[in-house]
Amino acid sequence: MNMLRLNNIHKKFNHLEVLKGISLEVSQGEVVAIIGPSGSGKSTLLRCLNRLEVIDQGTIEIEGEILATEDTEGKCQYVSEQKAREICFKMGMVFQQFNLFPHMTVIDNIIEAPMLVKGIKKDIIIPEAEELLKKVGLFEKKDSYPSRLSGGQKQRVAIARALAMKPDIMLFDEPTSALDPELTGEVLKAMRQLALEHMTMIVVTHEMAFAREVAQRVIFMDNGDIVEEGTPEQIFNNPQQPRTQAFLKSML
């Protein structure tokens, strides 16, 4: 089953074309890693998926439901606001920065959105949130405030918070880039566990080892285009495009 289908996605910021006709399909349970140099459009692509950025042209389909399409003149048209929200709830996103509420405890950060957005009662969501904290190895921190956590712990709370909305697709935008190197391992471990549980994941990352070990497919983007894609073995051991070869030479 296709969880996500993009066709001919274009996005400009003023006169700068950031995405130049991206087409992509992601299957249920697939882990896709997107790699490439800074400024290549990777993060913008993720933000377009859940409408944090609005595309200029193309179509976006999530689990068979149209989020955005083109009119007869080729201009992008989104579905209604309510329908777009419903579709975007199918996706959870973890950002570079953790975006936790500093005045709330860890457990309150996790239960806030399910209660406010989905109307789930507190006595129902609390046990679910505690299970999520156990999953990311932070149950003992449930009553702590974010200021008392390391960067790696904050990011794992952010993962648990996204999972609390029960998404079908998880989007990760450079989830370890703001962390000290010694803290990245605990976050990647939590992401590996999600992959083992067959969560559909799209991961923008500079962690080449993670992309090589966990992803089923690796996409190399540069200058707003998908330059090359394939299995980790194909991309890392035998890249075909000179731009891919040069990038990997600088990273490995």
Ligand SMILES: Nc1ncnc2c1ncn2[C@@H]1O[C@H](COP(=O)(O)OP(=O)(O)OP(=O)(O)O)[C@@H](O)[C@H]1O
Given for the second form:
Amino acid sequence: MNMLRLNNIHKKFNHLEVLKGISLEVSQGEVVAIIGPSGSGKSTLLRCLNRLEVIDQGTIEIEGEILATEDTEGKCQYVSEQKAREICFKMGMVFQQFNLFPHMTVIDNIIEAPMLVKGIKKDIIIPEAEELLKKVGLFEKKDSYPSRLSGGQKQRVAIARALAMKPDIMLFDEPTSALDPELTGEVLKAMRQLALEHMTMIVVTHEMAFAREVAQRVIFMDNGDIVEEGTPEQIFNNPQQPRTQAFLKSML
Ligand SMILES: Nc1ncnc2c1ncn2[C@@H]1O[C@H](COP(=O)(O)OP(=O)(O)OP(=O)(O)O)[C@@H](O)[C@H]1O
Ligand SMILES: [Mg+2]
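Alternate state requested, the form predicted together with this ligand (shown: the form predicted alone):
Next comes the full complex, and the chain you just saw is listed first.
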């Protein structure tokens, strides 16, 4: 089943065309890594998926439900606010900057959205949140404030927080690039675990080793386009496009 279908997505910021007709399908349980140079549109693409940015043209379909599509004149139309929100709840997002609430403990950070947005009762969500904290190896930090955590720990809380909403698709935007190298491993481990549990994941990353090991498909973006995609084996060992070859060489 297709979890996500994008057709011909265009996005401009003023006169700058940042996405130039992106089409992409992601199936259930698939892990897709997106790589590419700075400014190529990777973050914008993820942000368009869950409506942090609005597209100008194209179709976005999540689990068979249309979020945005073109009318007969080719103008992009979004579904109703209520419907769009429902659809976007199917996706959890983890950013480079963890965006935890500093005035709330770890556990409160995790239960906030399920309680507030989904109306889940505290006695139901607390055990679920504790399970998630065990899963990312942070149960003993449940009553700590974010300021007392390392970057890697904060990011694992951010992952648990996204999972508490029970998403079907997880979007990661360079989740380890703000971390000291010795802390990236613990975050990648939590992500690897999610992949093993067949979570559908789209991961924008500079971690080529992680992309190679965990992703089933690697997408190389440059200048608002998908230049090349394939298995990690194809992209890393035998890239066909000169731009992919040059990028990979620069990453060595
Ligand atoms: N809100 C915005 N307003 C104007 N321009 C923007 C905005 N957000 C992004 N851009 C521009 O869009 C282009 C793509 O940015 P984007 O953040 O998607 O790139 P990226 O591939 O994620 O890069 P990086 O690897 O550095 O994170 C860049 O030229 C950027 O300056
Ligand atoms: Mg980015």
